[in-house]
Amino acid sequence: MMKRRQFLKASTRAGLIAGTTTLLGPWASLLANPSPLSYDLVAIKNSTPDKMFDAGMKALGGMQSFVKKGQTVVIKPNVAWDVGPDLAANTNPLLVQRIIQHCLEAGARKVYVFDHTCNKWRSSYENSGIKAAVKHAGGIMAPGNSEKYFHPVRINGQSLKNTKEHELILESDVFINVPVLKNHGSTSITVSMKNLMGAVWDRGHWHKNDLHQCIADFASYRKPDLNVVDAYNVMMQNGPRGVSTQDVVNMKAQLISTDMVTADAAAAKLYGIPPDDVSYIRLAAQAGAGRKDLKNLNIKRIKL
């Protein structure tokens, strides 16, 4: 369980960021998540998930640009579904494994991985292949199956005013968001911003109270230090769980950005739809949570 002093410190910091976002609008993202990096987005194609991540991080100055010696890291992939990697319903385990390795090589003290799953958590962790990948890399697979792991935070959004966020995110020094790009029946696609629904407890409230606006509201509050979009295999229909491998296209792609809105806008284009057709991307950009104007951003494209 989270220590009370740590929780109060994290909650205060979160509240300040949320308040700043409300007051300063588009400028708030620069204060809440400053980035000295050369590129707004790195897009990598034509290799395996681990090798694409190696190339992307090299372009961004290495994992040491994000993780310092002795820090604690939490990684949030999509592990929501009790299915194998071939359906591409969950984040590719090889990518998760390689990210952990990069973090530990950069000097991370501990690297945690968790998700608040939709199917039973133990079988989802196991059958997704992610539990084994985390163990192999030297990370720690943590549970997200109980409300006791989640603590209240204030959001100050239009539809989302408060929620309960997993204590690992509140406690850790570095937060890495690792969604899989795929089809979703409620939102057309799910990528970085929607992946954070697995970081909170009462996501049912989001579905009942303007899902797209709630996703955008939370994106204005919670900004990961790094977003790594897994687009190696992409589920093009029957999401979010998938039905068969016929739903999956092998795109061999990956997107890396500190900006969730940028990552999701690029992912939408890769998927084949305009970013503005995904309401939460448009709403988050309007709220100043990030930038979707890809033509005005500094993008590094790598083909392996």
The other form holds:
Amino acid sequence: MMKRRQFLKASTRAGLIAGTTTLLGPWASLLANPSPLSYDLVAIKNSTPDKMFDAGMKALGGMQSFVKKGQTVVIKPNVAWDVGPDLAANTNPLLVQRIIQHCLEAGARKVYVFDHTCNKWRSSYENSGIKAAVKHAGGIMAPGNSEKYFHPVRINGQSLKNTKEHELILESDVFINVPVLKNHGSTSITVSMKNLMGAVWDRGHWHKNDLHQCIADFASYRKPDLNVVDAYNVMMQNGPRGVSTQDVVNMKAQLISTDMVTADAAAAKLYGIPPDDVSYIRLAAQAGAGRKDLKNLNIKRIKL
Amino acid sequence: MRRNGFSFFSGQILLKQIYLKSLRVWVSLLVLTCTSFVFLDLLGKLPSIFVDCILYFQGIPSLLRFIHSAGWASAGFIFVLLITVLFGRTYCSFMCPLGTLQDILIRIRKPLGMHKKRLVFSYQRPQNILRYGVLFLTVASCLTGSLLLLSLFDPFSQFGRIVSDMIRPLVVGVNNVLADIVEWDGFYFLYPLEYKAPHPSTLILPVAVFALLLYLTANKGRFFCNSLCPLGALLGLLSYRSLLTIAIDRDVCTSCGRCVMLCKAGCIDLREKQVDFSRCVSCFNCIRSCPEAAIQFRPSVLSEKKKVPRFQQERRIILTSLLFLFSFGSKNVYATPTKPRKPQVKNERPTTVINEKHFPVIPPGGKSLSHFFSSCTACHLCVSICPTGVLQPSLVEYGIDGILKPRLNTLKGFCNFECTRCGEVCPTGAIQPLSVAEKKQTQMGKTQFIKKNCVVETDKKDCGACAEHCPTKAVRMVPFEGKLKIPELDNKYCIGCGACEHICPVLPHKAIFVDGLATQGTAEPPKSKPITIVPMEDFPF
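Could the form predicted in complex with the partner chain be shown next, to go alongside the form predicted alone?
Okay, now the whole complex, with that chain kicking things off.
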């Protein structure tokens, strides 16, 4: 059943697309086919989050490879906790800001940022520094605090059959996943796939029904168009919330990939554990959600 | 002699007296609006200094605060007593939000169709047994250590409960409808607010009080203030000999009765040409209405000698009890509340291990059950502004004495680690203000882990939601049966915020839960081991 909001949006969009297509004529088909990427994974080191992202994008042919003119983009960083950026429990605001700027430069119509936070959403948005960064860059900070934003989707995974996904992910043209690499009490580390727990409404269901399998199931269902792993500051213990800055190591790294499994496998190695030790990475790779065999992948390594 | 007295207050000054009513209307509306804003500050935008200023002069809360920590910060009620001695019960018409609410109800009764003709008030006989009975019983019960009656009758708390429990859901509803309208094309200007509905039974009292006020205001004006309000009765006693009073000039009065028709308190006895100033709420409607300027606000020494009040006896008893209250109050004479009854946690399915809780969790800064019980009048300000909605009015979790007092209900949410809002706004000092650092170590409860309920034990699958949410790492995951991880508790770090319990996905009985403490303690600050890992120079892949 189509929701009122979706109907309004869909009809507006249909009109816009029809209009644009007519204007562009034969060239319109070019927009539909992004060129294949030159690398499976881009790993960058030794600079600030924004500069590392600039370098990574350059290697991948710029944001235009992912975002076309007039498209809507949704960015899903990790803003789970009501803590300051120094604890590295949330994605680095500078990185989020730079990604939005790249999207807008590539011609994005609107860039939304949201998370279904664990702590109070309003204070998490503010204290993480993400809200200010989004505002500064010209993005739109959208709420994820109410069930009304989440609509039922069929997953058909082993453990996860159904869930409710945020409408911005369902409706936006481009979905960029921007997790932060950090320690996690029960899943060892949290990166791209685990970050998508903030894209759905009922996380408790995942926790209750084989967490690792649910994460892998959802990873098979929904693949972001781009994953940018923030490993600038990495929380190495007491995760995922952290208790002090002593938990944090300044790793100055970043990973960019269209494949969540690849990004997470590489992140595990950065963190210092074998990817196979993280059950959901193993399960997702087995299910064919992505590739964890880093040896056989085309990796671009950039040291700044 | 008497004539001279009147001429003293005639002319210019008398002319200005007709503006007293306008002054009253504006001041009272300002106080009402500000107080309502304080209760409906759902985004926590008001600075606490503003909140303090607005609530400073609220009689009962200020008195309770003073009893526990005498000082200028809590001396607002002294000001209230002072102006009562000087000018009569101006508090009741200028500063009492429940009084202004009643004035509004009186004002709007016509559009509500409650009276076809213009409502006309008439003289009412004083309900002395009722009003001093309520006052006496309230004071007496306070002395025996129970604030139950005070909580039920205090006008500020009643107003608070009406706003928090009845108006707030409406505000949230309107906001959410508007938010829904404006954001249809990704224009996020208004955000939806969360409303964590309290237990329906906790709404009975505020709704009943509001209904009673609707009835009383439409029929008997400010009957509540003169018969059921203990603060009204107390201030009435003080206003007997106030410096200025309202009195009728017998020689000028033509007995036209206009003042009586407008007197919400029903305290003008035209037959005797007397004003019962102990029941006058100082609304000044009468002064404005008198075409002869026969009814005036003037020094009491100039007015006729009053009749000796019939209830001298009662007054003495009451004043003595009040003195008693003042002299011992600061030492917290309230008896320690009777051992709180075991909370009745209802369980739907006794399939797993029941969470046996001994005490409800009192808000951070509530110090102890005895402190909390001797200060909190259940005004629901903390309930109203709690950002996570974890603070909920209790039913009988605290026992009958603690009815409607706030507790942390972890089913509704959990206490945000960084938040100190409830202590900042609490007008009675029941929830002491804490710095963020203090709050982070204030132990409200201790946690218990029930392995037999835990999904890691029952399903042999990873979960870790509790440890994930624990802000102090009092709950951490430790290796269990191979590669699994199971929660482990260290209560010396636990602050009892309830995050673990709230997020624990198993039902109906949680695998981890917080049990309140009779006296709040201090938790150790969370510790981090130094990290020896040095970031690698090269990429490890």
